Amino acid sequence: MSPVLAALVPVFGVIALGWALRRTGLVAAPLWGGINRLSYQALMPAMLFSTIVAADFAALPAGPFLIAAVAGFVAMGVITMGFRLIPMPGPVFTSLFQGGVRWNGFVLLALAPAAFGPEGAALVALVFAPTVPLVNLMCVAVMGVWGASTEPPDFGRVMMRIITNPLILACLAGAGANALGLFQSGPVADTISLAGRAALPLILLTIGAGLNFSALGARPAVLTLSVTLKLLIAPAVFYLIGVLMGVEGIALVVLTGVGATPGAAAAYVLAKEMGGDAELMAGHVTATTILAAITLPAALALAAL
């Protein structure tokens, strides 16, 4: 088995027995906002910024693959706006978007330390400072614009949201300590280094219990496009501006990772808040992320070749 398919069998695992427990009661369907909360607020910024604190970026060519994966999901959004020619619905084109652009990181950033090393789990990391604040600002663009909401979007609250994100604030905070070699070992670092390590199980078993597969059948037809967009056609768009851009080796199979993810549930918190398509929504969450056990090894393999 690939390095890859070893590490990806034991994360969905992990997402199948948080569907499990939502679906059995074990764990109560009011707790997990609270769990949600926990992990995204406190726990994935301490991992985050224990990863690229301890990470060796000058072995990295971690310039040139930022910019790349920047211009990936500038490019899917360009790619994505081309379809509001097909007639549909505002809404629906507004989640069809949100399909096309938004990425689950945690899921790549689970399986990275196996399957790409410390390195290549640093560059995960390192993605999130720019491209949240620019997703989220792409998405809510949108929305603004061919969203059901009769209330116009309220750009300050989202900056500031952007601003004060812990996911951007950790990873900007481990890149100055990184870069001044402070906190990279000592009881600071290991205190830091233990409560990451509780962030990703929790943020897996949170996705399985989002699955909802009642909304698989909400508008086929555009399901199948934004499943396409997202693990087909981003994926090709990744690697191809990694390509150009020079980006090459492991660099370039993260990269293409990027683009090779699941969509991420964040879209039907903002699809339901701005009047989107909340039901197409949460079928696009569920399909790529059961399909991505199987395009997003593919996808990686043959970025390696």
The other form holds:
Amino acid sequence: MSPVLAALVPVFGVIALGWALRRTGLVAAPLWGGINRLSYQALMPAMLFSTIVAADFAALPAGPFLIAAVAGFVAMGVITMGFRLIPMPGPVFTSLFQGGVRWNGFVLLALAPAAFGPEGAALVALVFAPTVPLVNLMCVAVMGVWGASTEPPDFGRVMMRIITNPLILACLAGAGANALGLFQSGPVADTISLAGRAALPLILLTIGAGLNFSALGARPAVLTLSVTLKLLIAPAVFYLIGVLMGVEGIALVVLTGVGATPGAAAAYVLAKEMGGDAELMAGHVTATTILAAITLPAALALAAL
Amino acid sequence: MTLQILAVFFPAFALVAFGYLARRWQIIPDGQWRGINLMNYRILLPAILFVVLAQADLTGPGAAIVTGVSALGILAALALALLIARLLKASARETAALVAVACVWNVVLFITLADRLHGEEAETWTGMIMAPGLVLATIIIVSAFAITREGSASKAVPALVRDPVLIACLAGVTVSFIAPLIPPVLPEIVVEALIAPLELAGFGSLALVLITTGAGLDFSALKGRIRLLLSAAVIRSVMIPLLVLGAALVFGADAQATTLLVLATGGPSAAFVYAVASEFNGESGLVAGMITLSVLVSAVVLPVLTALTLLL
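Can I get the form predicted together with the partner chain as well, since the one above is the form predicted alone?
What follows is the entire complex, opening with the chain shown before.
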């Protein structure tokens, strides 16, 4: 079995387990709040920090890779904006836009150590720092124009959320500590690493718990378009930008993987908050998560050729 | 030696401390811990226990001595708890709390520390040490709380049959015994595909269980009934590991296994005892105090005992 496929089985197995736990009521829907919060506030930042701090960036070109990743998300935003020409209600378009640009990096991060090695995993972790604010700003701007909410978007609040985002802070702290040679080993590094090991299983369980198969019937034409954008067009766009910018080897495979990740549940939360089509968003996240089990390894294999 | 011990113990106890602060400072509000605890008790803990036990070689060389000494530790804890409860004229409900805290050691802390101390080599022994500890201790504590609530041992049976931790342990032990005896029912790749998600969920979440142990610490529960609280902590974290060390030396257990036996049986009690006590309307406040004190005592005594055992 290839390393990617071997890593894929537990990743999607744990996602399926999360879905089964919520569906059977073993861990009912209202009880997932604390699990989410602990993951987001503490465990995921710990994982990002310890993945980045220990990486040897001398062996991998992080600079061009990050510029290509940012360009990939901007390009997907521009491509998705093109679909505004097709007549559809504003809130539906906002969900199509979020579907095209939002990514769930944790699925890729779970595969990364086995598929790309520790340095490849660190590249995946690094992508969070510039792209989480970028993607959030793009989505909030689009929601402000076409969302159903009558209140104007509060960009001050969005900026505050970005500045205090634990994932971004952890990435920056990890990169800083890596550059200074701090906390790369020893008791503190071991503690953060131990905490971080709990992040992926929990986030994969919560991804599974969030799957909503009844939402798959909502707006089948737009859903098909958003899934195609995310799982087929985005990986091709990221790959092409990588090739054009001279990214190669494992970094190019990682870059394609970033494009090929499924949609993120944060899109659903924002759609609810700012008047997007939340049902369509739930369907998009569910469909892309399930289909990514096939398309993500296929994209990685093609990029590695 | 001091640095080695610090490297083994610091991360685990730091996460326990983080869990305490996360609740104290309401980083995770009180109401949201329920889902985390439930996830631990119903899924993550059973997953990790099943995986470790199913892969353990319970009939391998040295297994009889190691499992025997581990079981002896639980039975000695039961006897000591009953004796001290009688001496202190404890009520039935207080006795149940003392028995439960004395008999149960924190398996997740043990797996974490064993891995940090001996790496993959520890896996030879962890399952052997855990199997009797888990099965016996779970039966004892669920029975203790069920009997004091229902007044009859037979009433404890339905609770035991439904207990996810006990189901996982028995399933793991059964697989461990049966798997080598029968021809493979499923191809190896299918077995790996079935085990891998449980392994990822269970092992990855060791930290989560340590954090919830910290979140469950309740220093306000340390007031009153100090003799019972101290008895539980001293039996759990001082008397049992010393007895187990003596038994391991007398029976000639492997040196690495001896260290791991002390590391396991000298650990604090587990938050899981609190969950069982609450489920059966037991003395959960007293149990919380006993667990808290056992964590504090273990944080000091266990590194010292482990260092001494390594020097033997």
